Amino acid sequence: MSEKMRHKKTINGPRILLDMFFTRIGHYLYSYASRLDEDAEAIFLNYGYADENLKLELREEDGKNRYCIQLYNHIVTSLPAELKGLDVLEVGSGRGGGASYIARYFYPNSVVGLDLCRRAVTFCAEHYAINGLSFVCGNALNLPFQSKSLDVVVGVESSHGYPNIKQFFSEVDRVLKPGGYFLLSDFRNKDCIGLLREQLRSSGLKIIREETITPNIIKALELDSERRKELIERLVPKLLHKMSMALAGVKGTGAHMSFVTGKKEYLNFVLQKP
């Protein structure tokens, strides 16, 4: 191993482990709050996306989640093909808001939301009644699907916490049909972005689009900050407010400021299986 690679491993290893730790804490807090969310208000966890030129028409019931939905819209419309008639998997589907939006607005043949949290999957199965939409409990590192069975795999803000990202990318490659697409939208520390590109290139998938959307994420967090804060104050015990607001990216917290200062970047990738 070269001196450069040793240095890279040294700076990335502890940081990746720390990110994984906070991801686990975040999932616990989200799961806890969800149990108290009788009106199903917390169905999205992502940071959101804002663009002053975007005039996205939404159904009345979706308006309160506009910024979170706009991230999914941006991801899906980055695809150089229509989702209509295709079989789609979302890995890390949480409380199902994103999978529901894709199923209702883009008319795929099927959408499956996969999540490791059984409580989240049970909630989704009971809450959503949409043709072609289903949810399963499963591990991103061992996807419970046949090889070459899916047209599109979507991953939004969950890959940064996986213990073996190369295994996840390998699984995505396995389940995609030839010509299928992988839509990955997530954040990384700025000095880890090169490593992410290397991991993606070694997966067997071809990067056909890469964009940095950090300014759009910052704007969404700021515009949506009061709503997130109000939800946390209602659904989360007071003792956990500060940590929950940080994990939700409320304006002025560490998560929000990490994007503002450039410590973290948010990227959107479109990859295709040859």
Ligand SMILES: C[S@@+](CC[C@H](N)C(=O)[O-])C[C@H]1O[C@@H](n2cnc3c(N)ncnc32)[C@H](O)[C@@H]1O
Contents of the next structure:
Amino acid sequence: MSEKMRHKKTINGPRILLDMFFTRIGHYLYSYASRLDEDAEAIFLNYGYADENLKLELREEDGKNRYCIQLYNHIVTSLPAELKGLDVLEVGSGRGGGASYIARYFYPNSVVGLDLCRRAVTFCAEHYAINGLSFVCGNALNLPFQSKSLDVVVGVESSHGYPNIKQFFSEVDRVLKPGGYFLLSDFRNKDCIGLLREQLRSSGLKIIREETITPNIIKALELDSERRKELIERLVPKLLHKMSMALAGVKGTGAHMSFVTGKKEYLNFVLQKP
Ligand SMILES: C[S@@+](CC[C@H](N)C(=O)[O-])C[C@H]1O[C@@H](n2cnc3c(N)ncnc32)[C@H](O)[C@@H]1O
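To complete the pair, please output the form predicted in complex with this ligand; the form predicted on its own was given just before.
To see the whole picture, the full complex is given below, headed by that same chain.
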């Protein structure tokens, strides 16, 4: 259900029950995906970013995740400040590939990855052993952090599923220190982008940069399609191949085509707490 429809429906409806319903559905989907990949072959769950002019140098072990990493690299380097020495929270950190990349390449003081999916958080806590990097189970709508305690909050391809996006933005505003940054990277139906912008503006945070990166997402999905397909065919039960390919944005599926046809747009926002 689109953000716009959900917004309309909940105006008069039992909002709390709907919130719980959507949170549960998302939770089960990501928990199942996490159970299938016990050998840590899929540590990113985003669509990726491609740019023919980008020559990002990566360590050998990161090469296979190039496009997914490039999405993180793009959003983190949109920040008008260095991450070095800062305290960073990633909300919706999934299987931790992005939080690990930030911790290893940008030298922040700390990175905490937060996710609703306990299985994914347990996996991350066991899989990564990097100074300053930790993971916590929690809900984006009720962040378990003190007010004004963080320098940067990052959200990559997670917010589209939140049942109450305004609550999330208000939580980000609460936990950020004055002058701190919020980096949001996600997709929306084209007709919901105005609403998203409105919700961001009313959060108290100031939009300092907005960018549409849909062509880069389409390119990445196309270049990474065979790898995604091969992983799904090897790890996922056959019955779920079609649904998984669609979720992974394999070339030709609904997710990929929704960007190609312009139904969905992928956006990057950099916001600052005044
Ligand atoms: C598409 S994945 C992206 C993961 C990661 N950012 C990446 O790029 O690999 C979305 C993640 O958001 C998490 N998520 C969904 N709803 C959440 C919520 N309300 N609070 C925290 N995490 C949530 C899911 O469990 C999932 O791991």
